[in-house]
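Let's start with one chain on its own, the form predicted alone, as structure tokens.
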Amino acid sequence: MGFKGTVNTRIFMKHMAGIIIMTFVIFAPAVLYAEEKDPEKSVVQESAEEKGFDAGKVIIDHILDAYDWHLADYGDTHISIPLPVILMYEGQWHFFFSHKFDHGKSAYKGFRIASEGPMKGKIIRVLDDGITPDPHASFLLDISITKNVLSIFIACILLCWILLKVAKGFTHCGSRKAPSGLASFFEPLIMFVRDDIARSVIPEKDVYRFLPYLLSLFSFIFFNNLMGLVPFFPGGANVTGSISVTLTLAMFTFFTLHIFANKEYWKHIFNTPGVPILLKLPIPLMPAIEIIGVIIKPLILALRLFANITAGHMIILGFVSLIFVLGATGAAMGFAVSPLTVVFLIFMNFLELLVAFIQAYVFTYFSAIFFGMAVPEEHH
């Protein structure tokens, strides 16, 4: 199939190459940690183990971050990645990894990772007891390198490398030949992004402004919503259920989108044409509504890529723990069971790869609207 655009689009990924290079960090490679079980531990802990399986635990455990990156257990023994743990506390900087706090259960220089309360799952200060919170802690900066942090960091080698093979490839096509290899299986979804995202909103004078941005943050986003299905590193993190991380994407877009606005975008803002003026003096009401809006724009795209991800991946989690649960009241009902969850679990993976490209699609596209809004031709 022939790409008219094809020197344009080079430029394209390029473009969009580059934004994704900055997102990267380089950072020290974390080593296999595997804890075996302590022959002293307590009686305590040793009988809160022997509850049973725990479903709630593990899906919790799964959808938030975490300071290492489990893989797998072996018997009594727990195979994990130890991640970097940085921390600025009192002008002081601390660099150690994740293993010293034995999976939460130790303190180690007067930090340990809070069980419970507020600070559930985050590094806190203790006193000198290794357990009870600092009430007279100062401010702790934590810039750790979390799952969530390393599996964005293992998302944008990869992608970095494969769109500077696309770009590659579209070098080599020329302008009147199809592209091969990478480049001819991305050019469709490059087209998408372009043709029925872009310029369906956007004015066609400004899309090539705001394309290189909307082509890296689809990429991301769907990018990132496989990984998480992939259930073995480097896969499995809850990158796009994070809060944290679409919120950060959605305020890529609101500065995005204000950074261009033109004065027709503001002056609807704040004098809404053919709005009666006692809406707008002496109370100003649109203006006020105008505001709110802007404000809940990126909010209600943060929260729909962190709902409907999350949802997902508690849903599959859920299928996989009914075996187990059932399977603790008698073998013969995991046995039977198993099968039909089986079922329900590859039915729902096909249907969360539908989600991980709806969901990438969805994100992009209002962010492409917002973008047309904030362009509008003067006679609009």
Given for the second form:
Amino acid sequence: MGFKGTVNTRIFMKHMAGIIIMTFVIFAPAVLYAEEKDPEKSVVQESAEEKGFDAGKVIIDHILDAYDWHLADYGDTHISIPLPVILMYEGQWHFFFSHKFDHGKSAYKGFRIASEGPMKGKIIRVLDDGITPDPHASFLLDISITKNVLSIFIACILLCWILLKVAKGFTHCGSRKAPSGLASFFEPLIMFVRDDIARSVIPEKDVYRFLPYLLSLFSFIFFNNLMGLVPFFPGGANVTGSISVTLTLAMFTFFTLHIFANKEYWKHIFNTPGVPILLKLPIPLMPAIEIIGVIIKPLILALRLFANITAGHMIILGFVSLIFVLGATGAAMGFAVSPLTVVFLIFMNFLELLVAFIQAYVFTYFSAIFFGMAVPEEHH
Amino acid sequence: MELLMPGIGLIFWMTLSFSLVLVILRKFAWKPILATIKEREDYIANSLRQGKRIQRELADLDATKEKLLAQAHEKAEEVVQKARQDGDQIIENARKQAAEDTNQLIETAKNSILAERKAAEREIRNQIVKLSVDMAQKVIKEEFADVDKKNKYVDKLLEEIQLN
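Moving from the form predicted alone, what structure would you give for the form predicted together with the partner chain?
Entire complex below, previous chain first.
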């Protein structure tokens, strides 16, 4: 029965992949067209065009970080949670809430959310007219609590709360009884990280040095991936699909690795064994390649997670947008296409649940592999 | 391109919160959880080992029991054998004793019978003598009337007795 089920699923997925690709071939030009038009728009034009549906803009807006947490639109009114903006400009701190920007339409205290240019979507210093960017602006430190930051806070608090409860469950049960409830749900995940990730690639004597970090990493990524799939507050932020977050996670892996790396690892970088001396001595070719490798490893980790999660969000948002894009050509069309789209959406959401787990696993597994490489057995 | 632009603020807050999460989870979640799991694994492994050991001991015990039982059996057999032998011996002795006693008894009886017979013979002889004398007396008394006739008879009687 189970075997038959998997075969059916496989056939289904095969067809699905074809259908999805087809949809995107048809759908992609619309997105591209929408994006091409973007830079030409002035603020005035934009508000005039808001009546029409711009799928590309909607998708990008949902994926990018924001200074307020957009909940819903009601007619022309945006319903959103204003978030605190924290800026430091020329030695002076500025605290205020983001509703002062009026969704990016106005400037406040000489700051404004850029609507175009390389800093698009970020806060920039503007001249007195409130629109033109200040060409002589000095460095602006922006540590606002944005949508992603708030989402991270919520995720961290929830994660700590859940896992402390799990820990309590474990200590409550003690070692003489099987865990029950929440703890029994988490035990397979913990065992998975310990046995299938850490133990499979890290030498046994070092496993417990890296295990807490790997477990935290796995649960943080997995939890945030899942939160990202919840379409409403407090989920829906694209935390693990944000390059800043994935880069930070990769940096944590990078530093953990180099804090615990042993002599053998450094020897391997600067004096790679088993390589002709000519590759090392007049021109340090091998060390250069090794050092590039050291930098590239975390970068790849960051990019992989970022790209996978962002792509997943894009596809889901694309399917949602499809209803409105086609609906714009006629209500009947919108209604006609929506059942099919909903089916795709459900399928994609299930796929994303899988991706949420797989990407958490991959990030943790590669981190573990790098750790395993950082603590090779000493050769005598 | 905005997608690929890392934001300082986000990195700052992310670093801060993730460090906190790492520290908190390491101390208050992973440590007790991993310790409990490890303890449980050790406990299970120990129990298994112990179970195996007990099994082995039980097997040993079984063997010992078997051996002891066999020994006991042997011993019992021996005891029974010996008892039987002893019994036989006793019976034999008793029989011998009884035979001896009987023989002795028979011997004594024989002797006493012999003595008895001798005494009886003597008695009988005395009796005969007495009777003879009595008879003689009577005969004499009678015969004295007819002396000649009777003398001859006496002589004949005496002769008879002497012959005996």
